[in-house]
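Just one chain is shown here, as structure tokens, and it is the form predicted in complex with the DNA.
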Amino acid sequence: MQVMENFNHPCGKCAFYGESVWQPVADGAVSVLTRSFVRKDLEVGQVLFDQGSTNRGVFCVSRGLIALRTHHADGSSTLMRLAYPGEIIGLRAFLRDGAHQTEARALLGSRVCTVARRDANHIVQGNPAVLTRLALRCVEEVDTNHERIIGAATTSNKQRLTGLLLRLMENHGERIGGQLRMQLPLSRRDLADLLGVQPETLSRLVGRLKKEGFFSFAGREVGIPAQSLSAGVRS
């Protein structure tokens, strides 16, 4: 097997770096598909892909700055993430085989390395190490500051505590006498850690929820009145 062309990769930072896409031609030789890694320059404000688009490929930012923005039904929009050089865009849509959940737009003059969906699949199937790099990149992006910033305080602490308690009840709650209740496996301190607040603040959040009647607390026990379960979550 012989590679006929030494491909000049447009991006030295992305997870596909060093990979080539080839197809067999004859006599065991292969032809490199040079159009697999398409260098694409974006002007300020130019859209890389639209929200809801199914043109699934994987993009990695070579330089510049890309904003991933979600447009809501009421016409407003929220900036969800910034993609800095070296980061990957569209991985979720690629892996899920679904539509993009955000619009990607250049905030600065930018260059991205585009890997078409078919070619990305080709690479990934031929070399699992690439997918390992993709998955690792994905894990690492979770740790970056701006990822943690996202969605931090958009919902109130009361809502977040409610969500956490409901999730716990959902997994481990028991029906006892018309109530869904459970023994909380977490200390107040642990709950406070998860919400990122002080234990005293958490205690007051618990107190407010108790007073509003949707949750009942007895020490480390928490319960939900059965009739409330179908009524949904209060604000």
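Right, and the form predicted on its own of this protein, after the form predicted in complex with the DNA?
A single chain, with no partners or molecules, comes next.
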């Protein structure tokens, strides 16, 4: 149960309050945080920020799914990673006061909470605990990228695809009868980018998973037995 003093904090009623980078903000600084705190709902396909755009603040995903994508000079693009609820995005651009190196676009209906740059800087300068939490988020992102590199060298493509599909199912699946189902929120090309494989390799992997019978595939709809996954799935 949340204590009463958390209710005046703009993150106080959030499910991710305990881990929020802004949780240490208290007393008079709460009013500074509140005056520039904005919750924005994004429709499917809506862009939060463009690659190369100036950073406007610190963004926290509170609902949905955000794709972070790099666009190349030849017109192609690469999906770098997915941002799930509770994650901070655009942090490197904020800390170095530079432009975003990726585009952030909603893959599902999403909600993002933003603290404007000027007030975020003011709070960080006066609260070392907030700066520590921001730094830890950067370290976590580096660690995640390191784990992906290690995983690509030590784990089979099929295992990594299975893990990715299960995480997406946990966050976005629905229980329908004896199955958990979801509409895959990204294309197979994007899945291939995340795994670091060619699209034709991904097609073979999907075929193997389908043949083994645990996953079912029909276009973008993916299904698994309901008893295999329960946490975080809507019923």
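Between two forms, the rigid core is the largest collection of C-alphas that superpose within 1.5 Å. Here the structure is a predicted model, which is why all the values come from computation and not from measurement. Residue numbers count along the first chain shown, from 1.
Asks: Return yes or no for Thr201: a CA shift of at least 2 Å between the two forms, with the rigid core superposed?
Replies: Passes the 2 Å threshold, so yes.
Asks: Comparing between the two forms on the rigid core: C-alpha of Gly52 shifted by 2 Å or more?
Replies: The answer is no, as the C-alpha of Gly52 shifts between the two forms by less than 2 Å after core alignment.
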